[in-house]
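Consider the single chain below, provided in structure tokens and representing the form predicted on its own.
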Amino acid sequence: MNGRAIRSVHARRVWDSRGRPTVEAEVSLQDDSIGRAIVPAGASRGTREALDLRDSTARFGGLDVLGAVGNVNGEIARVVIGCAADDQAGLDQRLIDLDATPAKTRLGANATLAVSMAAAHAAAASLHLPLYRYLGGPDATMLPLPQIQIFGGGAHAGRRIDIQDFMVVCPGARDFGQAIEWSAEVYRCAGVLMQQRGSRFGVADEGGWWPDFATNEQALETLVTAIERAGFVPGGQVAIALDVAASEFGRQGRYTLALESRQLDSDALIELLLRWIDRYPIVSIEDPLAEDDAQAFARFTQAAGHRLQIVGDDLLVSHAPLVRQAAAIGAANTVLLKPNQRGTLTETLRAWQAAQSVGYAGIVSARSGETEDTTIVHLAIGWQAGQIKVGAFARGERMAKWNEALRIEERLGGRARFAGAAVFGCNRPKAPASAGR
């Protein structure tokens, strides 16, 4: 027999980092090799992302994960026992077709994304390899660029902020352990800043600093100046990336901006982003319009696209059919992966396969409710996305993910590739002038 053939499959309950429950997959192959694998969980969702599935039960506020954990070591164990882990695509599209719904909503995508992902671990297990190297090949070299959340808002901060991400990136770093260097001294600052205006309460469900902001664009004035506190010059060498997640607060081109007492309709809202990048360093926005809003999405994208990233996440949901969809109406240029909006790591990589084809960039991205499971720092690096989004400086579900990286990094020496300034291209970002002010 094969000895990459599945012996065993067993799901357990376990908690991620907001104290709720989710599903643990373990695959146990023939020679012995094993795999394990924790699903993660969103609070900003789109409506077209696969099924997280919970019980309807009172347990946990109706959160828990018994009946997926049950699919795993029930239907699921039955169908794959036998099958080859190192067969990604064939072991997947037995989970999709035993599933056999779009969403996932008989199984559960975090029954099904448990055990897809639990199977690659054994698979790379069992023939000595990293994951990123299982998955990639030796030319799996290149470190991503990290988007790290300096202030949380939105649904990751109880709606504090309409904003939900205020991020930094590192195009001017020279390497992976650098890029992280600079972000941990921007954190820092960020947070020494606050502390001195006596607006410091804590940190939100992504680690960053709870916002304490009288306006939305008064975030990204401190951010600015945390970034120049840090030694640092805003644009040049540490430069400004935002998920808006209008989604959030936003529905049939309308738009609430809670903070501010006001209602934007989609080009107004367009314009207001548009004045942003004109005065901060900004390279990159994440859905600056709602899902149901792609027609204005492609506006932006028009007015925009040229200078930065503009992120599709609740527009596309990591799949590929919404992926072309969004292309040819010319919304959006970088596709977000997060494998759990899917359930299947095939489904996630046909989705980062169809973005490269019209031309997208790609970022693989952690969820807010997070685990110690490391295994989208190796999907970033094994399938070159270029950047990877986990979350701030902060609590060990997301340094978990910043320290595998770095150990990533030592491990390929001066064979590591650092994706930096080449993920913006020619747009490079250049520093501002005003600095931001």
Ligand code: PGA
Contents of the next structure:
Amino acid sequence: MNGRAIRSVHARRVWDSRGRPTVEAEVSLQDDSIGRAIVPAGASRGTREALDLRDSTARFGGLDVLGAVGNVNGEIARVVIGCAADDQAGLDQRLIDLDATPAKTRLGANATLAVSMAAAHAAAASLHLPLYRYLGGPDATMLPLPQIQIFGGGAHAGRRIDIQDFMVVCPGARDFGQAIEWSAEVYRCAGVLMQQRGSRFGVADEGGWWPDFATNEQALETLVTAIERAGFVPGGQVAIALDVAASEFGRQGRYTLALESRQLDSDALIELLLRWIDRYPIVSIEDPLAEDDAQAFARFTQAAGHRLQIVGDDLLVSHAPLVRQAAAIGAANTVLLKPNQRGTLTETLRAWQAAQSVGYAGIVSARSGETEDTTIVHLAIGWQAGQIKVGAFARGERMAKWNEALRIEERLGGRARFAGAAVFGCNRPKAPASAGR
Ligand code: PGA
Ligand code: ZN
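Given the form predicted on its own above, I would also like to look at the protein as it appears in the form predicted together with the ligand.
Okay, now the whole complex, with that chain kicking things off.
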């Protein structure tokens, strides 16, 4: 009998950082190894994501997950018991076949992903390896460049500001620990600055300051000031990354910037973003256009992709075929990787492999509804994605990830490398226009 065969699977309902129900799974192996994982939940979701299955009852605002939990404890457990936990692709294929729908609408991606991740943890435990090492082998020694949120907006802050994430990255940092130190200082200085200006209203869903700005551009100006107050050179040492999350305020080529009472068409939004890129040290923009505006997304990539990273989140939803489609028209040059957009680790990894094959970069990302689960940190290092996005430098569910990465960096010691400016920078090595070929 294979000691790594799954002996039992158990799911329970636990709670996320918004106080909403979510799914935790525990997988036990024949050799008594145990793995456990909790699934996160998004608020600004792409329409082509796999389904986050919620109950049809009114409990907890219609967000209960007892159905998904039941699916794990019933159908899924019956099919995966006896499977080898260290055959991730085989196990995930069983989950895919059992659900048998393109978007996990029958069993729920929250049900399948909980088991997929818990099995990986159990296999790693059985081999006495940390998860990143189990996933990536001895060469998985590169710590990712973190994107750290300073101001939260969009769907994460009552739409107080249109742009969803105002983040910093530290391409000038020497290692992961230093990137964290620098970001901590910028976060703190931004908070002090807003306190002094009377524009600080607590924190948003991912821990970024909940701002009270008159315009979206004021947030950019304030962020540059915060970087300077923290003692850094904007651009070279600490740069800006945005998640515009344009699908949240745009449809069919019409975009509404509610904060500024402005309506823009796709080209006007592109013009606005190009102006911001000229004026501010922005090195990465996620979802600059909406998911239903792929041609405009491609036009923006054509215009700016040689100068900065252009990330597809809602556009690509961690789905390999969509990555290949986007590459064929030259839209985006980087994929955001969120395992619950697909529902298994293997499918998420396939999206990353598809991205690499077309010359795109990758960012492993948390969701706005998170927990103490740190699996994504191990994915970012194990898969050598080069970048990670977790939210701000506040709230336990965010800090759990940063702290886990610090532990891993320390454990790797002299073998630790840092993605830093090498995977990311003002001059990307590959022009996006040729990425599809
Ligand atoms: P979500 O947002 O987790 O609320 O969907 C995160 C993102 O858009 O990157
Ligand atoms: Zn996003």
